[in-house]
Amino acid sequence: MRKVLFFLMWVPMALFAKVNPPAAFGPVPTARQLQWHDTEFYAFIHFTTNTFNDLEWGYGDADPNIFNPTEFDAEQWVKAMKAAGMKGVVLTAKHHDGFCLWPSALTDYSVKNSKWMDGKGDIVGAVQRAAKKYGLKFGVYLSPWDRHDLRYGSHEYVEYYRGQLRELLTQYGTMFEVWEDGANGGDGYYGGLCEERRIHGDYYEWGTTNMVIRELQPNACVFGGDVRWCGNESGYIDEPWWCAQPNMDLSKCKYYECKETDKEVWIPAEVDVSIRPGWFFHESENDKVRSVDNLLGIYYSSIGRGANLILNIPPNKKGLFNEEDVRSLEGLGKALKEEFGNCLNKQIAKAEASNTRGEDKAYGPLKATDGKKDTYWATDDGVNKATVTYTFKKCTTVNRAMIQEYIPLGQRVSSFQIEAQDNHGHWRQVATGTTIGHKKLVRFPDFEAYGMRVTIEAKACPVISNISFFQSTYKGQQ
């Protein structure tokens, strides 16, 4: 016993200890930005009398009889969103133009008034229980500019715009996100007095419009504030891309347009395009639907940058998806499968890391590779550039490769490098990049590997939740 106490005394400390965890890296993000972050691509609904007068922003004098979607089925939306991988659904409650989806309380001009369904009809409660019954989340966009409301401009109509969030956020379960916009006045028919309005300063008074949000649906992310805009229509974000942004008085601005503190804040990106040139259906634009190839590449410059992906789908005048747009919405689905449906990490032999934290297994490599995103290999504080190596069973395919980082403890990557082991032995750079974030994708040729290696450089320790390698047997798609 003596003996056993001696040899107890001589063991360094250290090993009986446990390894605390890494602490957070700059700002971090909120509970609610966490889950927008793992929807990562979900569908946007252009959908009003711009539809049936062939036209982009509607004037805000449309009768409402012209909406008339005398085949309007929300399921089958609802259903090619599913088809193509989406996991949720933001629905233009009302653009411009100032018609609402659904019978407000509020306004004459809406739904209620129109020749569809004799005036019994509800846009937004349709594709609410349709996005419920298929597994995906819901979401609004209630554009701040009304064209119609002769109050526009005033005070009375930023009340009246609060009272139609409150009907919004009350009446249609729960949402994941609301989106608003900048649009900040200009000509409209305002009532019939069809003239120009401009509005200035904080008009909306976001700070108080937006804690209506906050309080009705303290889940769901807005635009504007939770998440940023990408800077473009057109299908991507730039590299490198960080989600630290300087923190802004979101109370007096929209858009980051105003002084900049010395605080930064977890803002991370959101990549809104649509399928068609247009956002609203145009018969015109049937044969200008994207590929899939097209489709693909978008993926992968948003989702695959560390963006949310926002695909907006315009119904046409029946109000169903055109058959153009559903068949590469179900083409994008297949090539998705075909991309990431062949994991390789159940391949892996042999894991190692130049540094794992601790040396404690709890973050060793392996968990990189185990499948579990509240997981991740870590190195040691102060050790900021590492390397994991994983060697397969046998020769394998790759051409495909996943990185993710585990934000809850910020954002850290600033470059990275893949590389693969040939049949001598010999290390092959494959891939390399910038930033990481919530994900990178990569796509490489075709190479026959014995084994694949990740270096990571970073401003902090590196935490990687998630490193995973495909072999996709997608060859293309027009």
Contents of the next structure:
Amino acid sequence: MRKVLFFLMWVPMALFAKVNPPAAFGPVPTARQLQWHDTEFYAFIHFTTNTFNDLEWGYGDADPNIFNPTEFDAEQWVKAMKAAGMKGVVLTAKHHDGFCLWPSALTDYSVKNSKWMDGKGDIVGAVQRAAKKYGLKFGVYLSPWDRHDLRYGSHEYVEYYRGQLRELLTQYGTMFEVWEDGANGGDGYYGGLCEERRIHGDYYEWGTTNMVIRELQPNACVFGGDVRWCGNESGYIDEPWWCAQPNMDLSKCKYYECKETDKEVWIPAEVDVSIRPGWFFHESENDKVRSVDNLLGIYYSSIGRGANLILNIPPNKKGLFNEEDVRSLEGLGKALKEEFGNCLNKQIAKAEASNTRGEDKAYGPLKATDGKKDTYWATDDGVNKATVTYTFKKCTTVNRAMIQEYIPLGQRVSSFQIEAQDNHGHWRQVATGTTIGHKKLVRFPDFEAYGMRVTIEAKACPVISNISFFQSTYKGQQ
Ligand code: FUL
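Form predicted alone already given; the form predicted in complex with beta-L-fucopyranose follows:
Full complex below, order starting with the chain above.
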């Protein structure tokens, strides 16, 4: 068996490369994190009794009958997400108010006791089915803080929370992400006692609780475990940004793929931001929906800096996305097509690199422009600074660039510079930056270029899976 495995590994290597690929540098993503990185852009949906009470944090005392989205249409949501270019959706199955959007068998505080569809409806099921129909991945947000439940603060509540995870993770197909919010403890209804409850330390016993997720949905990334919060709700991550993080949180080691001896683990950033000022729908914010330009800026400062973007769109009281929100989503999708629809890599006539691993074409500069995600340009071990030069067939207008590291072998790049060659043969700097990771997107003014040059400096030999140049026709919102 071992021999067969060795042979299977050896054959492709022997066919395509004469020298060994670079060894991994630092921590590397798990398989589930790699899938998550590829998902890049998805929707967040905040919907509960708050939508009908004009609240952000429901106290937990709302009458379930208030939840009655008379024109609820999950497909309308999903079509708008698709139009924006999103690849998934995460729904608040339960927010802090404790109201469940699915008919949980573990509480009465859910859609089954609402007016909506005479208590026979299931928002989680409807959104999951619509997502599946339109090819979007699905995930849920299950708030650990529950301002409705009497048991909150006791161990019994933690068992209840685990039971709810079990319901959600067994009844609604494959999930790509589970969101466990960080907001916790405080005043609430708590079964009518209306008091203040504080929780301490590792109340939720995350190491054990999240094993439920690992067991039932091994491909789902856990927000706050596999993935970390970017630190703000404004739509950006700082630069430089490294996915390698000190492995401090040993309580999570049980479910997280780390050993207690690991100094660092791979934990990428997720940028959560709302299309409106609030997370929930408020009529008064209809004129404050983010513009296409604003959303595009967020796209660049999140996905374009190696993070994932989870953009919240709150449905209105009818259970629909409001028209302003749909307009911005459709506009964003169109803008993204104009930004990245015209890749100039097909114009490349010649590629050179200051160093190519083992002088082997299998690691040559054209491997970064071939559109394949598993091939890369790499240098020899010890060569941590290198330049690739691409010459176009003819002078071409360039104004956007994308660079991606081959992250299955870790994150390495600490700085880069992009230059363009003018008609006198002079090289002009058009962009510089620090870290790259999964993806770096840059925009610069139109440049009539004969060629493009990218210089990379890294902590170990650079391994670059994608370098693309674009001619964007997006002129900003008219
Ligand atoms: C926060 C929550 O308190 C907000 O209501 C919202 O759900 C946001 C995404 O996370 O911590």
